[in-house]
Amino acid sequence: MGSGKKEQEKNSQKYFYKMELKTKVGLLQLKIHKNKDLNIKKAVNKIRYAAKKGAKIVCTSELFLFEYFCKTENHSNFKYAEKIPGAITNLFCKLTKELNIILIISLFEKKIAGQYYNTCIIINDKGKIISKYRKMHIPDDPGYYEKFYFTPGDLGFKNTKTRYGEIGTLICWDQWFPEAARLTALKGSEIIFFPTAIGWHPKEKKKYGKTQLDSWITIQKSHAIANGIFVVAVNRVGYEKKGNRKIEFWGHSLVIDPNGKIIAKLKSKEEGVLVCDIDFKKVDSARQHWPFLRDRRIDAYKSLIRNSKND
């Protein structure tokens, strides 16, 4: 009897995953400071706004505790390095179990002395870590020099069941790659999210700043049509100047749906909290009468794991 019931509990919990046709995502874009305390203060502001506007996902941007200290390379910054689980998670997860809500947030992960990561964790509605995601392409541009700091991901792309949705999570970089959104995707994610810190430098963006901006919405609008999934990108605002290096972060975030269609958007310079429907009945929809996933040549796809055609 005792066992009977636990499996009907069971049975029971996959299929309430089911049942929520419909949720609300909410995306803090924000203007990070030299302050720690002042950021963290925001954003638990700024997640209680979202909650309060009923948003059951909210999402930060990447790395919102701190400015974008990759535009240089410099030991010192290590040190803003998080134990994961530590004081900041423990910190979020008591405010999502009082919230009832789903947050993503992006951190620097310390996992031993010389090992960090560029990290997504998602925290559920009962307070507890249930994801954690370490970003897998780590770029080296100027001003993003990122390699000096985090060790590429190790836990590989993922799908976490929530109550209010299939969440996966990418970063940054990551969003400019379309295998990391296919094999998320193929997990059985419904939403992809992009804690994100993209932005132009500022003696380019006159010549190149507009081509940057359509070229990650584009990309992103394909990732969804691709793959008949919600696209959610949360990007900082605001101007980050380290030495002689300057980053104007463009903003913009913003939801797509699997047809590709900008469904919600914030603007490029201003700080806000956008909250959105998403309608999952839209991904049975797309993928029903775009049947990419459905069509796949995986037979014939041996050449992408090649570097090159000389390999």
Contents of the next structure:
2 protein chains.
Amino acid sequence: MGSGKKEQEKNSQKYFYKMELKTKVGLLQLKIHKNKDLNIKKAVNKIRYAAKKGAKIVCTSELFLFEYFCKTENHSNFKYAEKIPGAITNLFCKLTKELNIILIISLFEKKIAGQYYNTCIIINDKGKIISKYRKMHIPDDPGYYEKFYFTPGDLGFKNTKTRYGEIGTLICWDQWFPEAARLTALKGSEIIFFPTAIGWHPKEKKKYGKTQLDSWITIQKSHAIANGIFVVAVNRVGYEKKGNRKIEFWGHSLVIDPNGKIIAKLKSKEEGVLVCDIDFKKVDSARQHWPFLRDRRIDAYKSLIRNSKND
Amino acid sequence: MGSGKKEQEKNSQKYFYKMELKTKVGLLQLKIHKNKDLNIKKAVNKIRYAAKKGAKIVCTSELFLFEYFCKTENHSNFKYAEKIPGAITNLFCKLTKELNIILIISLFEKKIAGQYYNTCIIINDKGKIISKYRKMHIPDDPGYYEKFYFTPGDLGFKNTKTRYGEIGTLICWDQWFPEAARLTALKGSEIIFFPTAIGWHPKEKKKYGKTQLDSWITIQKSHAIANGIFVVAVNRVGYEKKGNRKIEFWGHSLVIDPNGKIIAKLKSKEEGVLVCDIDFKKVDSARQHWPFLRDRRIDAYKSLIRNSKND
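Take the protein just shown as the form predicted on its own and give its structure as the form predicted in complex with a further copy of the same chain.
Entire complex below, previous chain first.
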């Protein structure tokens, strides 16, 4: 039969696809130092470690190359921005090819003079950049002056097919917007990664710290539940100070399954690499048992593209 | 000055508005009986009790006049549907006028032959029906055969101004859709009431019960957080059986503040009336400190009115 080889290929693809319904993710929860080269070196080491532990998709925290410079508004910080592709991405592309993993890294991107983005990219196991996402929702809060630095994302919401799953990427503040998770899920993602940089103002921690952290965990669980999707948040740890601005980054990197259960997490002060098994069959199962995507009223959601009271 | 009286009126209105930034809500978590008259009598008594305790906005659970008939698909159940306005609403309109309260009740509505809705209405303190909301998201799950009975709501999402606050109403399954809470908040609501009928299948309870309840609580907290809004869910309690279908309604009626904190709740087996203070200043404060409504990307949400992967 002439089609024997084709059929064999088809079958092996099927088997291949089946095999990849399970994967392992790796989360890098690190303290970030003033020295960029040290941050790179540390990240590379930890990525190697995660790969050794079997992680196939590894993700850094937000803007992991620098102390969180948005604590103040300072024009000299623009010099930290990178071109994509550029020297930094070349380095990590080489690494993923060597380790045979997918890597999600978060960078301060210079697009052109005067347009800077809070960007994350996905590099595949062949060392190729296969996705770029620019943070869509930009915060501006005392100590988080991101609207000064970043143009709001202009690439929309993203899903990226990889051999280890369909991956969505969102960044930090996006976490608080159900729209972002929903749109990413609707594009086909079965797991969303959130590189993150969030912490306590030391002055507020005693009074509001617990509520703030609880809210942060709750909102991410809710995306998992509402969309029947895995949610991964990767935060930094450590105490950073610039002038009067101090932030204690609260760690708590975590993996949530499509039923809203935390299946792996780190603590608030712990540097570490978290490697966690992902079984994508749970996405199908969650969405069959909680069929919310079936029942959306797309005929009645028009006003979601308005601000308020406009209809 | 000719404008003296007008000015006085303006000032008194201002004062009046200020006064009403605080209110009290009352939640009726009851076991529902086979006998409709008994359910009415009990509800009336409990509404009187809530009003006596100072509640100004009282809310029943979903379809509180009947055992949850959607456990099975049975044409004879259509006879339970009411006209709105009708005998039942007349009775409750009289009551709110007497007690000087706002009342939210959930009814099985017959609009015309062949069109039935899962509806909730708001009756003001003058005994007038001031809002009608028809459940927009209709579930269909073993034991919750609502698609058999109810046409999906045709009135859109609702906000209703009352002297005790701007009130949104959604119903049970709507709880799982961030779109519903968002649209209601964007219309101006500062508190959302969810009449609810949700419970465990006794066979599943041991294995999945805790996760199911946790998900239900989490998703409601998330609406409060994402929208800076009070969330009130009113569920029934008790074990109901029809043929092979058994449901243990899980109670847990609760009030969540705009920071996502549960500020009052009942237990899973406890009939009761929960009366809880509401301070609407918390809405402003939550939205100033967590300014998510400021940062929505309405230019990039178009695909929310699609199902998936269509752009």
